[in-house]
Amino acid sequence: MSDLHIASVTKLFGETSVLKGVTLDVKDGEFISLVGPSGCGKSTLLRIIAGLETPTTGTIAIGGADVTQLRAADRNLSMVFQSYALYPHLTVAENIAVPLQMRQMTALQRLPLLGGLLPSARAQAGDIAQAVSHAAQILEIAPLLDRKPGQLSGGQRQRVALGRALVRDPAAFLLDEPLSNLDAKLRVQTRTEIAELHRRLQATFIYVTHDQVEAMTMSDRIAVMMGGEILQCAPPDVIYEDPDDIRVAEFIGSPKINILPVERNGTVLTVFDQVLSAHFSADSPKLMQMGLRPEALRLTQTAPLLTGRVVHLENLGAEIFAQVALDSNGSRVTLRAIPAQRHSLGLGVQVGLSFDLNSVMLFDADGARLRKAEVAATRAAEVA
């Protein structure tokens, strides 16, 4: 596939607007993923992208060609859906080659008895046939290819619904949470599974799902939206150690993200009345926001920034999450520890907790990310 341009994309349904002028980038062979809450907007965008809906203004371009008020059969794009969509009554085999015989055999050369008989429906059976084929395996679903779908699990319909959409070999593949159906062991088997076709296909993927463990995991870049709009477009990892606003910090990352008031009285910010640093910019907004990662925070008995009793305790073998009721004003903060500091995470033990400010992301009162403010990599006190 060629790039993919999606330019100030707009969708009302009546008086409701779902989509608010997005744009968005797709580059050949990428992997990218649409997440956000319910009702944000990402599965009326990926149908925009199909062809299943039409955008209120806006326009959709695949290789520089607009694709705008295409059918969604010329687009050559394949969608796989949360349901699977499989026909009960047929094999996989038949499952898979349903497209591939919509698209290149006329009506009576699909006539059960009928078409038998035609020597070029006969080569077209075969061409299908092998296609079919060809996508089984690389899906491992070979020795299935008999089944009906009543006799498959849930992953292994999952992967019928990808070979139907593998055999069209498409300009892009769109897939709408299909991973919602399954169990959460299933769930981690098939993105893996998800992520290895990807890799050897190099084709275009973009997938839509509110998982963000999903999101992480598997794309190249993620675009996360909310209330409409795109929020952010950038590769895991800038998503999660860099956001552009408060809400891409809050919801992706799981605990979440530690949200603290701070405030700027001259060129020192303060927490809770605690001093952290004093070489902040005079000319920053006076009441600011701090997001702190879980494992920003660690635990310490000399000259804590932060005080609090431990009300909750998560044990997951490998890390402990402990929320903490800050002694400032009651509010929680998650840390997440290691096993090796269990004993001091007790039930309603006192703890005193301490960060580094460079892991620091700071936001203004209306949610979007400070980076111009920098914050100095030692306390006040201790630069004195």
Given for the second form:
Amino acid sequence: MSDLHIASVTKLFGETSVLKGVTLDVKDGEFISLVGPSGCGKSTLLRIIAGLETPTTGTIAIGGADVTQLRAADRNLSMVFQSYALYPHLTVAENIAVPLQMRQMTALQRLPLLGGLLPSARAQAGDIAQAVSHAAQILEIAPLLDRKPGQLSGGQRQRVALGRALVRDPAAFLLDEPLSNLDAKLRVQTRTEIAELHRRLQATFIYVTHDQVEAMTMSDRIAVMMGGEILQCAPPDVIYEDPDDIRVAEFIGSPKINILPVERNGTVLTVFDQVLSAHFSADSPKLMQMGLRPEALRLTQTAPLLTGRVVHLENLGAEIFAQVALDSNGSRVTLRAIPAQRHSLGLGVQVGLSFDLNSVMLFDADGARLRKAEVAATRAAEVA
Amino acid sequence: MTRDWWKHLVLILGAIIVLAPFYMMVSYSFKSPGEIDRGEGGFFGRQEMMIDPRCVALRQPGRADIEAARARFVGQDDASVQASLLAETEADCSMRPALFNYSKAFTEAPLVRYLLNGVAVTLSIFLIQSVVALPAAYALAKLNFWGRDAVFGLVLFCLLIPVHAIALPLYIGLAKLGLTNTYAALVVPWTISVFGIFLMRQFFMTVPDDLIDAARMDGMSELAIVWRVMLPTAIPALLAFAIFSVVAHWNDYFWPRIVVTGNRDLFTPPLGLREFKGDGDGSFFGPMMATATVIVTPLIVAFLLAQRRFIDGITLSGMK
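Alternative state: the form predicted in complex with the partner chain, after the form predicted alone:
Time for the whole complex; same chain goes first.
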């Protein structure tokens, strides 16, 4: 079993607190993404899991065994680095063989000349060569085995780094932004390949990225980190559709979610003096924030809830994103439209916008989600 | 004509000043003593047959030789037999000056032995310096430990201490240990090179941390990282250091002169040059310069080879 338990881990670098008590359970075979803006502590958390940093407080357990005090070399984890970190003086085959040599051969067997003369070392070397060529086949890098890393392209180096990680059978794979040095096209391709690799190996993957698309497309669960904390850890669809926190809602989703102020006067819920729900009866703060995904907004001529002028258009072919400056306070909202609506959108055109209360997310002034208030608002709207 | 012609002129003049003694050395090593004294014969000398006076003096025909040779020179008196024998001896002892100088260099003193001593001493020094400097530099560059900056400060401080200032205490220490006139005395004082530690530390600072972390993830101990990861990536820097170290200790005259007092078996090549120092009968400049040429040749060859590896090493550092 290689499930992973991270219990209230904190990390101080001098006076700066990088991790503020992170707790995370990763099931065996799960693909977890740690996603967040730079400086949120996601890489530090990964390095603590790897054993390259020691936590200030808290514990790490792999398969039920506490490994907090164990060296990185003894934790049986594999890691793929952003810079690939291949040994520049070794060929691809030798690079991939290193983890096996270090773990399976004795110091005597590894000696440069003498080791080759030992019969046991030769048998080992044969096994290792077999494992290397197997890994090379999985990653389709067999023709490159004799080259040096300096002679490879970025994508090829990336595969070699993956090969070095998967040649042995680690408890978990740790990947630190492995795609960020690749060009856009290769990134999309490698993304698919890593996801397929995960399905094939059935191993635990912990994947650090700042790219929400990578996190959304590959993971079983996403842990959104900000300011040294995990704000929410849930499957991608939950993170997108049902975020716990306004920061999660704002970080995940492109274009960004629209946030509008909502006011409650007694039982009346209003946005820019437009009544949303007249018989709102929940116990909620007077001032709230409303999150609306761009696809939740729709163009309408009859009784629009919001009106504004189109100030910017982005036509992506399959969809159009329009930025609308609201008449009420000039703030911009983004609307996702289909190409058929192109004729009704043009720079400077006055448009009316509407939305369903079902698709509204309410947050309090601090950004915490107000689910009860949403239910009440929806119910009140249905009654009306 | 470029505007920078004067820079080239200065550089050419500098090069001439640096190269002139080498030119003289190589030129003298080819010439006969007479040509050296008179300063003639161009670079190679005229390479006329010359007679080695010492060879002739050692083989002066005596009474017994004349009696023995009488059978070959029938009907001649003693004086003419002696003259004929002398002429034969002179013919045996005459050779081209270049051959004379170089054969003298190897026969007059055990130059091969000195060269082997030099190789043994400089290689031992460099090997032990590397064994000490690489882990020390790795620790100073990449490990966090209490007092690291202070230790590095000490390294920098030691760079400022001139060798000659501590020569006497070093000599007394070695003498008390009974190590003078041993190979150990030639090697031990130089085994910790602060310059080497400093140079390698500066290079290791440029090695990406990810590479070391990757090695740790692959199961390497810290020492394994030094030998299996840092050393191969540091080959260019190590070669640069090797040039400094080997040149300095191969050419060193001062320290071997101090600790090797009697035993000629321990002489390093520069000490061997003293063998041709003129005593009463004038200096043997030709053989002396031939010896000097033999001594510097390995260095020049090694440097040219290392220069090629230098360039290889630099292309190897394309890690990212």
